[in-house]
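The chain that follows stands alone, in the form predicted alone, written as structure tokens.
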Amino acid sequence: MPLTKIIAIANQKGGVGKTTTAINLSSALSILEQKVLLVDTDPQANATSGLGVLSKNIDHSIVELFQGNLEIDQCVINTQNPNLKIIPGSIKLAEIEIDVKTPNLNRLKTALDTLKNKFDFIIIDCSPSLGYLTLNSFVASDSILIPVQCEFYALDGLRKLLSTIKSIKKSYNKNLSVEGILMTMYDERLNHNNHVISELKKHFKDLIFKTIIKRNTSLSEAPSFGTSVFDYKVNSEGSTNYLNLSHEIMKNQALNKETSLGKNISQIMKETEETILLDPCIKDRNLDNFKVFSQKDKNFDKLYGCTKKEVAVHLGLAFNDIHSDVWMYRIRHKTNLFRKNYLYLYFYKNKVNLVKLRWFKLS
């Protein structure tokens, strides 16, 4: 077996299954009879209370090995598996985040060090921002896995990620590669769904993972009896899910992901321009004529043909589903304040083919 490795697991978007992951993968590993270390890094500590160690029960946690008041050996703790240990999370770690007035990026690496002849692998669950906590552990990590929920938003943030991980590298960690994408909350009946994932690995290749997590009842209800989903339902298309990723990780733990990939970080950012987060059908389509449009906008026909991407744009989301086919917005008129002008677009294939103006006179 290689020298450990580290992987933190991060994406700045919050709920594209981040800590799920960090859970189960941890858990899925130490089943496949590795030593595995799990670090909470996040101030919700969702990771910590996933495995059922309760606040009141821990002496100590993460934030005293970041105030530098205790060795990183004091702060381990077990878990239910005799494989898989944690080292706890605090809400206090928000503190730390806002109050850090000399930031040491190098504190979690010199302090993970000291444990790398412990475990086979040692996971790091980030906090859902790009802060000093998570810079800490980009710097103290072998690779980054980043969660991507199967929609066109989550997405949004995954350039500005791959931007920080090139910094990291080129400034603190030269070592530093990408783990992997990993497709979450996958439904195979959601069309756009299945898009995402052929854009992603239509720009990013063999950074994407083969295993993809499917959206199942199992992994949300886990957490909330303190457990992975092994020991909550471990015949459920989760627990294969994570089991499968493990495995997928494991083999890939020899492996120069760097050149494996045959691009470097430098190449890919060039690549992930934002257009690779619009609906192809937007090249069909001359946008420089594209006029910008409002919710004041008489003319609601230039809506024919936009896609969901192009809508949230010039309208917003307001309160509309991204899986719904119908959007509604409502249009305020001064000249009468007791009559309401809604808008509603019907999308097709993600793309407007239907536009109507309801007015309803309020009673």
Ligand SMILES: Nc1ncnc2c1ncn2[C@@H]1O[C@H](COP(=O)(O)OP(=O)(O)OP(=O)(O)O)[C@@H](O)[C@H]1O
The other form holds:
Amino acid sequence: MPLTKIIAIANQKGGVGKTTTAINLSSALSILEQKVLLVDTDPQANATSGLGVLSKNIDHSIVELFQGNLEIDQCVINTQNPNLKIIPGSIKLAEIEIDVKTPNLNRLKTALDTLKNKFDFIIIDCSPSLGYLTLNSFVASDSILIPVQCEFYALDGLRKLLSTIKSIKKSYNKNLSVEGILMTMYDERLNHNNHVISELKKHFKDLIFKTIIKRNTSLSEAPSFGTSVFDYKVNSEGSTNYLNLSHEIMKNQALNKETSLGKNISQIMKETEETILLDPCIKDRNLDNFKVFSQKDKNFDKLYGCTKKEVAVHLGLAFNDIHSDVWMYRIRHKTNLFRKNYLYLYFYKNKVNLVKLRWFKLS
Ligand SMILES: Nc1ncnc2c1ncn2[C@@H]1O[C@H](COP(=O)(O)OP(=O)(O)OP(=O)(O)O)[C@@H](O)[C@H]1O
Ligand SMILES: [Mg+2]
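Switching from the form predicted alone: structure of the form predicted together with the ligand?
Complete assembly follows, chain above in first position.
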């Protein structure tokens, strides 16, 4: 089994949250120390611009790959986040979609295969169609994540999509699975949203992600600043939702990875990234001292041995999932202009057993 998991985000229905999910899921996974590649196969190239990559500043996009003019690693470019790279999309993809000279549904798969094991996750943002580019993405992927907007016509087109997935599975990619159906733009105040959710649960049961993405203005505003929601408003509900989704996906992936062979990806990352490890001082742990903890101070070592409840009382839950064993806090710092600081807390049996401070340099 390969270490890299390739997930296509697809629904031929337009405007259901595919690109928002592609950008923020990729960013959330990368914040959680996963190496991520985002591939933009949509001629609208919204994932590309949403991450602040401007077409005038790039030499190559995925178009050259489909034209057979370039190797895939020449199309990979860096983003502001060291764990997240992107293969940009371009309006020129529209020509390929309409006017493909020699159709080859394995084109993207063959290319992405050469990048396997360089990334933990490859996320593909698909266009709202079931055309040549989307089918290429399905052949290249291990699974498909289907965002569905919580509205009356949510079920429309879902059966068509699932039957397309079935045919690809039969003829081209026997290992293809559905990662899950993701409810997006949920508004609990609207009765019909709740009705749609219960209908979908009735039809698709375990295929529905536990995480639901709520309607949140930070999610719609962030792309105009060329950033993910984490750089735009880290304390928003949108951040919480997408971190929870990434936890859910990583949990599924961890179950699959147990059978994997080869070098552990997280170990490779430890060797290559700037990490500051703080010494544990469990003996000195004293909850009275702990009360004066502040994210401005650097007395993070007081967190060793604390329970999730204690950490939540003193630092707030912020956007962390109480069920997760990795929590993250953004730390504001004077050098913020040049660096982004994150505090990671790792829990084992409900107690903090590792505290890491990581400084991501802005490129
Ligand atoms: N959870 C959310 N809360 C608020 N606005 C959202 C949310 N998710 C997406 N949006 C907004 O809804 C619109 C459509 O979202 P998005 O572009 O992600 O959909 P899409 O499925 O990729 O669309 P397309 O089919 O055109 O590629 C965008 O303006 C986006 O900012
Ligand atoms: Mg889109």
